[in-house]
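Encoded as structure tokens, the following chain is the form predicted on its own, with no partner shown.
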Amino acid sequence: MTYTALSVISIVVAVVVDRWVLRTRLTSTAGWWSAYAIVVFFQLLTNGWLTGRGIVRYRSDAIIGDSHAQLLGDGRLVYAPVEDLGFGFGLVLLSCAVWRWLSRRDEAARTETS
């Protein structure tokens, strides 16, 4: 299986379990899209700066683009394959939705035991 594949799988289970299965709909609100923003610049910071000296390189054959790193286009940004940002979207919604249904079920619990 590609990076490809697997970024994309990434996001669409995310998504599903935010939205379906914790119902945690974090991607409806603003803030969770600001925080993101915020990774998201952070993201491509360090990606660039790891692929962009080499010391993360990327098959060809598993990425969009060829394994050659460049600042724009080919399937990079900043450097980095574009899969990155797929799988990085898919990491930090599936922690922060956890997250989140976590803390809703430890404030639940409290409520019934107070």
Second form
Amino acid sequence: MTYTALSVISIVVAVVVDRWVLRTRLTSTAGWWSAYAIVVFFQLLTNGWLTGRGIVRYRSDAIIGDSHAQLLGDGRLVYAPVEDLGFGFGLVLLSCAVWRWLSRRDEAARTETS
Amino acid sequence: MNWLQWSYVAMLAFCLVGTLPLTHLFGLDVLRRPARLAATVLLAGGPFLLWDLWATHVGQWSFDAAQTLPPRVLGLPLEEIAFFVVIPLVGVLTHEAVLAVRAGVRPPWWPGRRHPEPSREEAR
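Having looked at the form predicted on its own, could you now put up the form predicted together with the partner chain?
The next block holds the full complex; its first chain is the one shown before.
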């Protein structure tokens, strides 16, 4: 499967886990979207470093654009393939959702025992 | 070994330098919950690491040997494995810091600062 397809799947899976599996529903909160806005800004910077310098390189048949890293266009956003946005969104949403889910469980356990 | 090989490490260091101080600034308990943090890294970072291993092995992406440190684990630079620890951590720290700010917590140097409230779980 291409990175393009997997990137979209990553977004869908993370949203499904947040909303219906863990029921953390962070995607309904202004707090999470504010945090994501900050994260995605720094993702563009740090990922631009990784991809613009060619620390990470992509094969052209896996992504929308070709393997040449350009600042903008041809499926690239600040040198990184746009697919990285799906990867990052999925990873960050899943991380925050799991953390919040575990926090809630810990608290519930604490109130039960006290 | 030359400085170029630290290029990927530099990016990870930048992420940590930017977010670790949030724990102090907003009184976050994230680093005081190592078990919860480890579980989060495992459950959230784990699947993405497996994806990364697969994508690297089929050649969808690759890493420049000149800009990464020499050690490889399952074909990945150590930095790439550290990525799946660092990014979940910085994501959680950013989110928790935003929740703290929305609950009224301010840095120690903030004018007219209120004391951080321990219960900001309801703040969204």
